[in-house]
Structures are given as structure tokens and as C-alpha cells.
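Quick heads-up: it's one chain on its own, the form predicted alone, in C-alpha cells.
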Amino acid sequence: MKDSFLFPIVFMLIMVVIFVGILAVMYRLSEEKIAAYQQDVFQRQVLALMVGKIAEATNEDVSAILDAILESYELYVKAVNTEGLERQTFIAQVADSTVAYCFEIKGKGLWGSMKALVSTTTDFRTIVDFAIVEQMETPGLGARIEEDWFLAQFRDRLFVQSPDAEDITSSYEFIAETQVPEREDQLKRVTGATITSDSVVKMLRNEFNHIYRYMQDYRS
């Protein structure tokens, strides 16, 4: 009766042990791959960011210089070191002059950490681009941040206001996702998730304060 009783157990330590070896050798083996696709993502989300500047400066086709992702990335974005910023940072450059910059921000969602992608002018007052590269949000609520016509609002938008004031950015006011904008301070928030919403207007706020001021300094 004993045996009969931890045989079962004794099989079933066994057999996990076993199969979390084989995982653990698994992922060893495409550790490398993973760590390689995860970067190839990245560059393609920085490069995709500051393209529609890279085509204005080269007459080339955006999807031409996306299509070339390896080489494209190679010729125009290099990573620039900005020591005391904690910030990944990158610039956009045709035939030695920056025409974007781009920024990993940071920020606080509803139930976790966010991060995001944007992209500025030379100026960094202007948003050029913006995207959300991880969130954890709820799905088919909060997480709908990532969806383009919400990102769309942020695109070519004057964010940095007023550069000499305490807050250099503006405040936004949000409206329902239905609704038109009839004023430039009015931003459409996701239906059923206005702290969320609320959340990547707070993070690209408390970030331009920051990047802009460093900047100015780092520039100068």
C-alpha cells in the first residue's frame, strides 16, 4: 500500500524533472535566435519610427528603405551615447546631418510597467512617431494602446509647448473614442480605459520634461 502510494509521486517528480531538463536545453539552444529576433524587432520599431524623416532627407521610398531593414539601419541610425540620460537613444543621419532622434521612455500603466518608442524632431519638441513596445494591460481594453489610431494621435504633434515654463508640455483633454476632436487638446481615449489612456499621456508628459531639458544641456 506504501510502495503503491509513492510510486505515482516518485514517477511524476521524475517525469518533471525530465521534461524541464529538456526545456532547459531547449531554450539554450535558441537562446541566441531569441536574443537575435528580439533585436532585429527592435531595430525594425527604431527604424520605423524615424523613416518618414530618413525619405524626406533621401528621396527614397519608405518602403524601400524598411524592405532593407539590415542595411538601412546599418547606413542611417546609430546609438547615441547620452550618459546620464538612462535612456536608449538614437539619431537618424543622411550624409552627416541628424534629421530625428529617438527615445526608449518608461512609465507606469494600470497594473505594470509600460515602455514605448518615440521619436522627435532635432528640435525634440516635435513628436515625429510613437509606438508602445510593451505593456500589460488588459487585453481588449487598456492594451488596445498599442493600436494605430490611437498612436495616430500623437504623430506630428507639437508636444513641448512651452520650453521655458516648470511644465514644458501641455494638458490634454480626453473624449470619448466615438467623438471628433474639435480642439488640438482633445485626445480620444480607449473605451473602457481612461487610466490607461490616461497613463501614456502622463509617461510622454514626464519624459519631454526630462529628454528635452537633458538635451538642451547635452546639446549645448
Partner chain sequence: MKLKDIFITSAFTENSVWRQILGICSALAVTNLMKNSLIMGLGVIFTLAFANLTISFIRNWTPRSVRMMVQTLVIASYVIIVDIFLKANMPEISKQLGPYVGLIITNCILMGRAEAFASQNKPLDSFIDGIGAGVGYTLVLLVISFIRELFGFGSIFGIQVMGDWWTPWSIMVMAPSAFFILAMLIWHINTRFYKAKV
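Same protein, different form: I have the form predicted alone, so give me the form predicted together with its partner chain.
FYI, this one's just the chain on its own, none of its partners or other molecules.
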């Protein structure tokens, strides 16, 4: 029977139906759980990126705001409809006053696209905090752009020089990961991931300029 013409086709079909069926059922059962977790992580990241400014404005403790994630998010963070910008935008508001903005930005890494969240001051020129949300870089090399020492170099860094949105990144000097920065304009690259490190700076430069110009028009 196994050598007949039809048996292999029928057998393969049955196997595909069984395994695809198992996968489909498993996915359906887990879909809600996965989506809820992803939303929770995203909200945590958005709040964490703006928590410093919220704490400043409310005189609350940073950890206290983060511990009550659901309440804090409801209370301080609002999604903003920025039509035409095509980037998710959030604001942190304390007593009807906006203290920080947070944008989802996109760029290209060495192997694929990257997504990040960046919070900015209300003039859209300085980074408050920065986190990589998605990346497809080499584990152990380019993927190390998610490490805190790399991200920390961008905190409180000016990215738009003047009202003409002049490119400030051309004045940055890149140094090796093992070197100790001696000046403000020095940025460390991840060892073995020069292109990925540069891609992060390029993504921030392009996105910041785009956001800065858009928000100027949006406000006016």
C-alpha cells in the first residue's frame, strides 16, 4: 500500500492537516494572552520612558509611579492622534500640562528593520529616554544595542540643533566600546557591530528631524 501512487499524497495531506490543525488551535488559544502581554510591555515601556519627567512634575517617587503601572498609565499617559506623522505618539500630562512626548520610531539595521520608542522634551529637540522595541540584529553582536550602557549615552542628548533642524550627529565622534568618553560629543559603538550602532544614530537623526518639523507645523 505504501508504494501505491496515491498513498504518499494522502499520507502527506493527513500529516499537514494534523500538524497545521494543532498549531492553529494552539495559536488561537494563546492569541489573547500574547496580545495582552505585548500591550502590557508596550505600556510599561512608554511610561518608563517618560517617568522621569512625570516624577519631576509631581514630586512623586519614580519607583512608586512604575509600581502602579496601570493606574499611572491611565492617569498620566495619553495617546495623541498625529495624522500624517504615521508614528504612534503619546504624551505625559500632569495637571493638564504636557511634560514629555513619546514617539514610536522606525529605522533600518544591518539585517532588517528596527523599532524604538523615544521620549522627548516638549520642544522636540532633546531625547529624554530611549528604548529599542524590536530589532533583527545578530544576537550577541548587533543585538547588544538593547543594553543599557548603549542606550544611556542618548539620554538627555540634543538631537536637533536649531530651529532649522540642523543635523547635529555629524559632529559626533564614535569611539570603541572599551574607551572611556572624554567629551560630550563622543558616542560608543558596540564592538563587532559598527553598522548597527551607526544605524541607531541614523534612525534617531532621521526620525527626530521628521518629528521636529512635523510637530512645528502640527502646533501652529
